[in-house]
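Just the one chain here, laid out as structure tokens, in the form predicted alone.
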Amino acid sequence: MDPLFNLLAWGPGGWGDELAAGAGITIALALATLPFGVALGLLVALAKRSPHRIVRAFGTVYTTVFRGLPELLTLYLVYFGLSIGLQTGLKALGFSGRMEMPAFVAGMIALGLVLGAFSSEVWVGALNGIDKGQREGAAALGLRKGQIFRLVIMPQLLRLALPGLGNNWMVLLKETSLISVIALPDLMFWTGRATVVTKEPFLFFGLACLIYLFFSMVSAAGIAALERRVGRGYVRSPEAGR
């Protein structure tokens, strides 16, 4: 077994130290990608809720397209589309060399794309589930919308969003994992390194499983801790149990 163990060592004859810094990067992919992904969403959300018949057609395809798609072909798309969109645009301006997205910003764009598709549909739902009368009540007490959407709907709009977002939050997780393919050096890049290095897929995928079942784990807590949170003060019907 100590051979075994010797590969996670860390330093020159271990593998330890690369998926330790493969795992901070997926980490910090997904923490850089959910802000834009749900803040995405829920403009998409608003603009199929619009009354403009254009804007809730845009917003109808937005979420076709990217809810349809495989997640794969989607970061294709954007990391050699972008690409070829820097490369061509530093010509026309007199500039020679080549040029690549960064494969952390292509994946962030994304994923973040593929997050705002599913979770504007969670948005939409929370939404509905706030009662116009509230919206008319504080517009009777002088409030502007502005106001009204940040004092009285965004609360509520959390506390009803939070748990579909939080699984939104889990299967980006899982998803991150997709990144390798475009050479990011996340923990699934480092793990298939030392995998062919090695020859131990058995360890390695196995501590890779491990680590992402602790992510998990800790997330799951965190969505808890969060839901009690924005659930403070909010009291359940007796009907709403039954």
The other form holds:
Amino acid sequence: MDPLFNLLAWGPGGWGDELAAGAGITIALALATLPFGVALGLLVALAKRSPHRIVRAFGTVYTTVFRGLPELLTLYLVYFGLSIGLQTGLKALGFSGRMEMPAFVAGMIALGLVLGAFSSEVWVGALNGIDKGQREGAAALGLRKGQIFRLVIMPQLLRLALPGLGNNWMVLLKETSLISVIALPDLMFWTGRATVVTKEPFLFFGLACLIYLFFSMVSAAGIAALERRVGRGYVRSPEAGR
Amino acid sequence: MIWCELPGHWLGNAALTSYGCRMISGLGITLQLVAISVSLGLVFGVLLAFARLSPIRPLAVAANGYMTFFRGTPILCQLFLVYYGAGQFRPFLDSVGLWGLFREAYFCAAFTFTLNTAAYQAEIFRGAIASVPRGQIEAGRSLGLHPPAIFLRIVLPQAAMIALRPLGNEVVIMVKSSAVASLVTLYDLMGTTRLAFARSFDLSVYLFAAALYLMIVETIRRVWDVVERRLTRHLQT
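Just the form predicted alone so far, so send over the form predicted in complex with its partner chain.
What follows is the whole complex; the chain from before opens it.
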């Protein structure tokens, strides 16, 4: 039988099922991080536009730090920091047993913090893109502050932010590969295992790259479709030349 | 006492005192890798952008495929593909005399980072060239300029200014991405920090490394802003 087929076969002999499981974890991690990071980004963006100086400064510092640090370093800091924190916390509460920080949660928090910083920039841009008259018009109709944001601002915000958030998602998808260094059994992790056992690094890392590429291309198509959907009410008119 | 031991000494931190010098030398490796890959990537990226915009279809398709691959896959995966994958081609690499290079983690990292950043920079140049208004080219033509002159004297200077800002971002991204070099046994800033943490179990070495990374990134951003403002000063009101 074809040796390539054997290597990638499903079941105990081949690596097909392991790689598929790893790819599943990669996608699960990216999907779990997305809402957390995007919501965090919106909060940071609102903080950066806050009338209070201290809140604004917090937003700026947050963005500077998490945009400037290598993702790998953020990951290590969060993973080891939370592990040590968890250990100390448990000891303070009187538990003596060891408890590991789950790699998935650490990865989610680390990537979410980074995504929060990058998506806050997108949100700020989108917030600036909404005309002041929209807010004033809604206020004139007697809507309360929460209602204005939910009913008037948010739907327009999503349309303006979508291209940027789509970019953020593509970056996030690639960054998940780093989580294999804290032993989360994702696609990179299983690929590494497979190369050690089979001595076929070029084949397996090449395959992993192609799987990531496939995810990227599917995402790009999905984002394009989503953009068309949220933009369906808008026709490009000459005077709306933003 | 050597100067690079001072931060640890001032902070009264034993781990930083013992590993401060290694971390500073690791910072040197990080900066070297970034300088090499960004500058070589610039040359390669310009060529790629030309290929991508060329009217010769196979060339444009090949450049597009290259850019899609390197922009669509994680840099970690690319690095492992080169570093571990090269070993499989040892007989071939030996026969062309390149094995000595691909055996070195440093070369593999610089090589991968160059290929990676070239793809991103090519996309920046492509976008910048495409965003020069058509009227500019038409105006050049109506003045009777040759196509090469139009490109060199009208399109390129304007495209270069548009590309400046995203290029600065790309340099920053390379500084951050270069941290993955530590995963192929290289002792860059991230690698030396990992070593220091593994031996001392003192989390503050990571905080020190974070401060160093932020310092580099912020310095690059500030300097880039100044350069950009200076180069585009004739456009400011």
